[in-house]
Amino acid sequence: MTGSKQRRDPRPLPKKLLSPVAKGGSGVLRFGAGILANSSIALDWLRLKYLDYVPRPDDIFIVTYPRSGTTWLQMILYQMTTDGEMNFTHISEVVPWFEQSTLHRRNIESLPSPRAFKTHLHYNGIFSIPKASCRYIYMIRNGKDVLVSYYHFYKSHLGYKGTFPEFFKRFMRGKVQYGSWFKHVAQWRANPRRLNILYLRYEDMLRDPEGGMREIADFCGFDIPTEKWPVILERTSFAFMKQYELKFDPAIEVLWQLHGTRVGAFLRKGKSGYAKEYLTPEQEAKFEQAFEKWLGGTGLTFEAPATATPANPTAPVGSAGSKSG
C-alpha cells in the first residue's frame, strides 16, 4: 500500500486554464455533478454498475452526502495508500469519483488496489451504490452546515443566483443535485443489505483528526508506519489542502475550468457550526420537523461529542463504531 508508484508530474496548467473564460461551462460543471439527468448517461451508469465495475473484496467507497467532508475523506486514503506525494493533476485521478466515471469511460480495472472510490450515490434506487463484499465509509455531517455549504456551493459553482431562503426551500423538498440530505442519511443509516460500513460523523473528525483516521486505517486493514502518521496528518490538515486547492475543485476536475467558478472557493471553512450565522428561527424549526421525521429514532445527534462504543454497522452515529464517528 505504501510506496506505491505515481504517475509522472504533469505539465502546469496554463495560466489562462485557471480563470473563468468559457461562457456557459457552469453549465457542464452542472451536467457533471447532476450526472444520471438523462437516458443516454442513464445507460452509461447502468454499464459501469453492472458491466465495467468488477468488485474487488479491498474496493473502498467513500460515500457522502456533498459538502459533508468527502475531498477530505480522499485526501485521506490517498494518503494512506500511497508515497502521499501531490504529483497529481487533480485528486479524482488517483481516489476516482464513481458516478463521473460514466462521462469519460475511465478504466477503473486499471487502478490498482486497493482501489478507493468517492461517491453521494443514495443507498437504494435504481442509481444506487453497488452492493458488494467491499468496504465503505459514509460520514455524516450535520444537515445544517450542509446546507450553508451547499448554498455557497451552488453560488460559486453552479450559477446560482438565488437568496439563501430561496435556496433553503429548495434543499428542504430534496430539489437540488443528489436529493434529500435527509433520505440519503436515513437510507444509509438502515444499510438493510447489512453492508460493511464505518459510520464516521464530521464533526469527530474535525474534533479529534488522529483518532478518526486510525479507525479509518483499522477499518480499511491498513498497515501504517508510525513515522508516517505525522506525515499524513501534516498533509490532510486544511491548511495545507488549501495550498493545493486547484487538486480538489470539482471545476477543474470537469472542465479544468468553467465560466463563473471562483478558484478558490471549493475549500470554504473546514468547521462546523456556522449554520447559525444563516438559519432563521423559523427555519431552523423546518429543519428539526424534518430531521425529527426522517432521522428522530436513529440516535443521530450533533449537540454533543461522540463516545466511543464497540464497533457495530446499525449503531447510531455519535457512537459509530469508535470515538470518529
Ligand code: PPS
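Numbering follows the first chain given and starts at 1. Note that this is a predicted model, so its numbers are computed, not measured. Note that the rigid core is defined as the largest set of C-alphas that superpose within 1.5 Å between two forms. Compared with the form predicted in complex with the named molecule:
Annotation: Cα of residue 57 displaced by less than 2 Å between these two forms, core superposition.
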Contents of the next structure:
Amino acid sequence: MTGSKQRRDPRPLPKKLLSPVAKGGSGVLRFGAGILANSSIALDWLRLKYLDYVPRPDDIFIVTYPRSGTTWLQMILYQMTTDGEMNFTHISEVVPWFEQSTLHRRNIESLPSPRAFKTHLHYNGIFSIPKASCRYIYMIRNGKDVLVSYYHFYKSHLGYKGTFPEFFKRFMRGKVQYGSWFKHVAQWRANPRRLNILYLRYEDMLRDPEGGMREIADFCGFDIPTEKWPVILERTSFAFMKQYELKFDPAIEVLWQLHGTRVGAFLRKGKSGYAKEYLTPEQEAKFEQAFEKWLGGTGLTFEAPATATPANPTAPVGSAGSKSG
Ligand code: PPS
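Right, and the form predicted in complex with the named molecule of this protein, after the form predicted alone?
All chains and molecules follow, beginning with the one already shown.
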C-alpha cells in the first residue's frame, strides 16, 4: 500500500451539530458566497491598483460621479488624441473604463500614450482612485440633474422598477451604484493629496463647449492644429454623438467586453452565394452528401430563380420564390 492513500468513509456529523447547519444552511452558504464574491472583487481591485496599473506621467483620468458627462469627455479626449475616426466598436475600446478593465482582463499596458481612462471612483476609501503623478479631469454636474438622469438610466439599463420618489430616497442615502453624490463631489473637491486636477462644470461645457475644450487641451498639453478644432467640436456635439449612440451605450460595452460583440455586424451582406469563398472542396462534398441524403429528390434548389417570375408563376416546388405548404 505504499504511496497510495486509503479511502475512509466519511463519518456522519453528529445530529446536534447538523441541525443548526441544516436550518441555517442556505443562509450560511449565501453568506459564504457573498464573502467569496466580495473578496474576489477586492483581489481584482488590488491587482488593478497595484499590479496591472503602472502609471505614466501623461495618463489622463476622466473622473465623474455617474451621469455627469463622462462619455462626452471620453469622446473629447478621443477626438483630441487620435484621428477621431468612428471605427471603434465602443468608446471604452479607445478610452477604457478603468475599474471595469480589470474585471475583463483588459491589457491597459498595450494602450498607446497618452492614455485616457474613464472612472467613477471615489477619492477616498478602499476602492478609491490610484493617486499618481498624472492628470485628472473632474467634471461636476448639478446634482439634481444627475439624480434625474441616473433615475432614467436605472430604469432603462438596470431594470429598476421603483418610482421616482423611491429613487430619490435611495440617491439621497447614497444607496446607488457609486454611493453618495455629495461625498464624491466633496472629497474630490477637497483633494487632500494635491493631485493635479482640472475641475470642469457640465453646465459651463454646455454654455461654451469650445472654451471648455481649450481648457482641457491646455491642461493636457495638447497642441491641436487650428483646422482640427471644427472637426472636434462637430464630433463631440450632442447631435453627432446621438447619431452614433450605440458606440457609447454601456449595454453594448458589456456585450463587447464579454463576448467581443461588434456593432454593425448583424446585418452583414444580404447577398447569396458567398459560402463558396469559405468552404473547401471537402466541406462542399460533405455538405452535398448530407443534402442528398436529407433533401435529394424533393426538388429543392437554390439556383437562380429563372422560372420564379410573374411571367412564369409555376416555379418548381421549393425553388426560390415559391411558397411552401
Ligand atoms: S455614465 O452612465 O455615467 O457614463 O453617463 P455620463 O456619460 O456621465 O452622463 C450621461 C449624460 O451626459 C449627457 N451627454 C451629453 N451632454 C451634452 N453634450 C454631449 N455631447 C453629451 N454626451 C452625453 C447625456 O445626455 C446624459 O445626460 P441626460 O441628462 O441623461 O441626457
